[in-house]
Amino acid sequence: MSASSVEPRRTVEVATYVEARAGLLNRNLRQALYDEGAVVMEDVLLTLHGPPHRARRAMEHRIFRRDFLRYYEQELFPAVLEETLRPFLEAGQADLVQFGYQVTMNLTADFAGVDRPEKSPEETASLLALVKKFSEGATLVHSTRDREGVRAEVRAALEVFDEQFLQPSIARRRKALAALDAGTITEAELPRDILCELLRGESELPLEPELLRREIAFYLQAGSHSTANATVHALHDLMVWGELYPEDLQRAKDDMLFLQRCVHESLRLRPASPVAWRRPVCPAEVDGAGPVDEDDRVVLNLHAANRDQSIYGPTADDYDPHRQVPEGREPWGLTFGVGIHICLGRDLDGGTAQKGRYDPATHQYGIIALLVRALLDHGAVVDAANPPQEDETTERRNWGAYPVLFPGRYTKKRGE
């Protein structure tokens, strides 16, 4: 029986910001929240620990340089957004959950190295269905469905993904790498994505085919699942706030930096995972929990830590884009983590917090803010006849459906 399948002897929880942050930084604690979802998460970057994690992170981090993230946000993302949003605008309506998944999946696929040569609606729908299944497998610990049934579905989805998308993408990159070695293409012509970096470095850090498959599937689901949900939360929170303070809603439409602050506040209140689970790799001391050993589980309550009044003030439970965050603390709380397991896509999703001088031409706002801005620009409003529905397949507080309308555009009637 593996360590990941053994129930903990006891569970201890820390819930203050300082203690939870210290827990995230404690290198004697390994990731444990995704043990249940090992079918897609076993030994991927997020669940690795120690030297193997550092080695793979160093290789993949080459893709996450600031200049490249800015290129994705300012050059690649606008085209992906326009292409994905157009049919929804033509229909005059959208389910923001579906839209969010589509646009972020397309972006994440480029980032991960998954080609979609046809660019057809059918191809997009096929990949999207697979990615959603990977997300369901990754978050299995919070699933309300039969878990063995979900695992079987995830295994089947991985096989389809491998045949239809991953192997053709690998073949194209191997061909490009061979051309680079032969001197027929330049470094600049090489695909710049996670898959290409892993193939390029396989003599240094080889991955078994099944692990490579899980690694790319992990990037697809992590990038699309959390970003899509965060986008819906951010727009919802802003709309609710805007009903009380319409001047702030207008300011969010006119001022991208303020809109980014609105997104950061939503990210703080609604972390993608409300808790982080850790298992000690050896007897250790954990701030707020005392001594722990390998048989224990440490729960870092990120939801509570992000609402710690000693950090975020007496109204920490409330949404307030005007909140003054203490120097040295993150406006989004611990949502993206800290330390060795900090989310590599933090700046891509949330952008960079304003510090010192601000240049609107070079500042990175994050794709969540850009998505919300596009929806506001097109006048998105909640469909009063179809109220949003929570996702009942998971214990995480996400939206299962969030219908909106784009006034002034033709909206198809049901049955047409």
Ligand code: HEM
Contents of the next structure:
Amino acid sequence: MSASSVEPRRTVEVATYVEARAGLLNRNLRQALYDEGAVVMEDVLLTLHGPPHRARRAMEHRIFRRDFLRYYEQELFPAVLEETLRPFLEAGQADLVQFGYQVTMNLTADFAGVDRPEKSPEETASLLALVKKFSEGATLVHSTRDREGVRAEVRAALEVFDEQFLQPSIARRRKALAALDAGTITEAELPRDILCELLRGESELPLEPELLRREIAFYLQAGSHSTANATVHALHDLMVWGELYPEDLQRAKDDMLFLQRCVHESLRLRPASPVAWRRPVCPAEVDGAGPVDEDDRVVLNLHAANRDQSIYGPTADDYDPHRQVPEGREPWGLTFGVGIHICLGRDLDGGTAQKGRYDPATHQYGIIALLVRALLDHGAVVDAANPPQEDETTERRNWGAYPVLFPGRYTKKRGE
Ligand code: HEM
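Moving on from the form predicted on its own, please list the structure of the form predicted in complex with the named molecule.
All chains and molecules follow, beginning with the one already shown.
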């Protein structure tokens, strides 16, 4: 990322679906959104390019194999979900933003390989505070604060993370890998996560300690904000639609495949990253922008591309879970990216696409659909006395607070 802080000579933008997709697939364009955030993003998977990216991605991809994702969704995640939801149910209320962050922090820590020995809400909260600081560092380009000041805070957060969470997690995995070598445990008993995979592969692909720290810190961010925000959006969009079409709200409660469609429609309309930024690695041709070179910044407008009427029809701006999406196009649009950097968490969060024959018992619906269903199952309703608030701290249209009530069983318990 040596060209990182060099300001581009010019910025070009493409905003149609076909052009934005071609931009994501263009191998002459490298990731550029996190150049200012090198303090935490330098040389992590998302910012690597070319052969080093390919090699690390191949290694990390092993954690996202379909059989494991299905197992995680069906066997491991339900317990994490119930555990996180229980205190909110007992209180009869929840701020969905807070709930979303807590549950997804645990989810991404599981995948990254960050142990939480206490498994307490306080421990999750302290990890979350660190991850929010990492994200502030990653998105420094949008910051209105003093950049050097933020960088110093991020460095300090990385130190705390290293000492409190990462080193103990590394030690446990090294012990497990030694036990595997000694034949005292089996392959199936190894922790199944990115950290363990990277430690196991270090002779093949060595990572300096600081880079390993950034890589794991990146994973914690990669999944948590996007999943938490997408969950709140998905529930909100469905509730609003359900006021007009109560039969669809009921169907979403009864039919997981339909609920998954609702989630995909919401993901399409509200991509976690509304734009992707790229820099050419050499003089290149970009569809919709013409010739570009290393001094240019290419902005791929994913938000606009996902609402392209030539793909998603004349009502592309509206939420409609019955939308017919043309063959070969994603119902979630470009929200998970495409090409070399396509999101490794796509199937985990969004489930697998609904096409051809599928078995409802083994179909992967995705974590977001599972979260929304759990909230619906527990009767979540918007708290009329406390309307949802938009997040004022970001230009991205996210919810800052989304209070819901869980009337019924648990509320009665409170009054006992
Ligand atoms: C709603 C949820 C999510 C959304 C919308 C999302 C979106 C994205 C997008 C757009 C990219 C590509 C960025 C680019 O090309 O510039 C990406 C990359 C990535 N995502 Fe996600 N993501 C989500 C959840 C997750 C989760 C849960 C994980 C991990 C557990 C994850 C791991 C990654 C990784 C590792 C990459 C980098 C891949 C690479 O550079 O090769 N994401 N994500």
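Superpose the two forms; the largest set of C-alphas matching within 1.5 Å is the rigid core. Everything quoted here is computed from the prediction, not taken from an experiment. Numbering follows the first chain given and starts at 1.
- The Cα shift for Val286 between these two forms, taken after rigid core superposition, is smaller than 2 angstroms.
- After superposition on the rigid core, displacement of the C-alpha of Leu257 between these two forms stays below 2 Å.
- Relative to the superposed rigid core, the position of the CA of Leu195 differs between these two forms by less than 2 Å.
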